[in-house]
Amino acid sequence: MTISRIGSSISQSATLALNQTAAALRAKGEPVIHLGGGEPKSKAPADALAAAAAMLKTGEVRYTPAGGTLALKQAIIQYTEEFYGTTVDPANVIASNGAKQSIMVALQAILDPTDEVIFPVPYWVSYPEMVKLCGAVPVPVLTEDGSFHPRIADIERKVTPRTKAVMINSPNNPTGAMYAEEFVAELVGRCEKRGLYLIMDDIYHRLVFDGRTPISCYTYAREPMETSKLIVINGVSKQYAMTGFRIGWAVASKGLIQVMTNIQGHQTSCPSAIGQHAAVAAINGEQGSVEGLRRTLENNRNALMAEFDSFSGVTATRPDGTFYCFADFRHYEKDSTKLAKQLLEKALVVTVPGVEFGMDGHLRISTCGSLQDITEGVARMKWVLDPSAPAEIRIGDRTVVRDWM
């Protein structure tokens, strides 16, 4: 059997390989507790529940145009005009199968083979594999300071002949930064100057706390929609708890989003009719779910600071968005794979290594899931790392003695 270098370079997605060790964990009737997941456990809003039980009831689901259909996008334009302050037409939005195939056809139609993308450490783990699937190069970007929040130093430091596009991810998934209006603002004006690309992935944008608002690209773009190089990408798996709809969205020129038309429709035809018709519901329906998942992930970030600030060695940066923290273990362990296995095997709590993300010894904690969840699954992981820690610990049914210190 013979696999293309570009097939043999990609790696397995380590927060899908960990969905599934904990899922067969639990199949197992062990008390896994998952601190690794990715997707919000409040239910999908009822109206667009009641949408695809609406469609399902028809029997009528077919194809849809291969960009999405005309009532999605849009919603989606309604979308853009509240949350961005920006109008555009039908032709500058593509729906696609999740923001994750948003961004994949966004590269496709962009790069060539030897393009460079740049994109900030700590990264979303599928940025590097996404664009290597399209023979271009990965750029990580460390900063300077070590923090989660780029500097515009960083970026053009980086950038080389062969810069085809920049990326960013903000309120950032793993660290939950939300990055400075400030950098936004000269980040979109240098990539002007320059005749980058700029791929905003917002999917995060309405997941933020302590009063912060969303910020919008588009107020410091001086290019018109149809020449600019910009590139809004969001969805509503995040933000609507609606992962497994499978819907997402780009804006961008009509030259641009013509050609990611014409990518998608050969590789997956369409979004699926039944999840486009319950994302316009959502979008277009009432909006009290995403406030209600927003306050909770909020008092759920809270609490897991309020767990770390008693857990001796770990530094975690409070988190500005999303419903991950990216805590820094290195005092106990430099290796996060090795780290997040002992975790997994002695007390049972997935955890993401930071490795995945580009910052090894490092791991990232979702809060997406009950007050109990953080709460217990801190305690366990005290428990293996902390000396301090009691040796005793209830673990699902039974008490387990910790034996190796």
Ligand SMILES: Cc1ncc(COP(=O)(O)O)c(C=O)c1O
Second form
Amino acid sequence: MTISRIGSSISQSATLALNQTAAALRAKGEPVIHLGGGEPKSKAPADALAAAAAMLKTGEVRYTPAGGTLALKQAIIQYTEEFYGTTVDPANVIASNGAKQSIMVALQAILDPTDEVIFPVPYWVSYPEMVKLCGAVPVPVLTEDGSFHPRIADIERKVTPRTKAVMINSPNNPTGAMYAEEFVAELVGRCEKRGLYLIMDDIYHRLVFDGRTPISCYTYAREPMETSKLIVINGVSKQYAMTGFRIGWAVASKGLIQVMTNIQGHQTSCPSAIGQHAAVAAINGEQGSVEGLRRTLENNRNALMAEFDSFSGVTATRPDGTFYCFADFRHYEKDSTKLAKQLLEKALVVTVPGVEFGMDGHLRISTCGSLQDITEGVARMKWVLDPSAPAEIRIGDRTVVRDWM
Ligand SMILES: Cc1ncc(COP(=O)(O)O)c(C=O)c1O
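To complete the pair, please output the form predicted together with the ligand; the form predicted on its own was given just before.
Zooming out: every chain and molecule, the one shown earlier first.
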């Protein structure tokens, strides 16, 4: 069997693999606590579910235009006006099978082999793989101060004549950090000045805490839309708990959106018709579920921070948004894959190793689950690692004694 160089350079999605392991353990009746998940547990909005059901009832489920239906583009235009204060045309919008596909077709539209794409560390697991799929070169950039907030100087250090784009995700997966407005403002200006594409992955922008509000990069753009190299990514997966509907989108110049649409047309013909119909209903419908989810996540974040306060040896930076916390476990174990495996085997707790996000010694802990998942999950982690934690613990209906310290 011969496999392409690009194909064999792509790793399995660590998060999807972990979900499969956890599901297999659960199927065997094991009391697994999943702190590795990347999707809300709440239900999709009733409006979206009703719209999907109504469409199915008609039996008319067909291909749509490659870049999405006009109804969805109009809903995205309204969304862009509301959250970004910018008016765009349908030709500035592409809807895709998830924000993931929007990012992928954007990269395929702008990258030639050996072009470089800069993004801060830690990064979402798919960024390097997506760049590699284009035959281009991922350039992860570590912040000099080790914080989760990149500085302009960190990014500037990595710019070369081959740099084509900068890609940022704020609020961030895996850290939950929301980058400062000044940073976004300056980055938009620098990218415009250098003629670089700037991909803003805003998929978590409404899931922010402590009174924060979404930032619009357009506030700082000087370049007119049609010559702009700004690509704004968003979608329904996270904010509306609609991951399985697979609808995301990109807003950019008409010229770029046309190329992205051409590519997408040959990849998947169009986004799922049912997904699009449901997404229109979610965006145009009752928005209470988004605020409900945001509040639950803020509450869960607070509970997780309280648990980490009493976890000696672990440093957890307080997330500003999302449903992730990226905690530093280097005091106990520098190899995060080994650590995640140990936690799963000994305590049936699923976490995601930091090395997958470009930063070893950390674990990504998700707050998507219940408060009980969070408190019990961290108690089990303490039991595995912290010598000062009680040596005996209940896991499901059995009492287990720690025998390795
Ligand atoms: C940072 C980031 N961007 C994009 C996506 C993709 O979202 P979608 O489900 O819409 O493809 C995810 C999903 O985990 C993500 O975490």
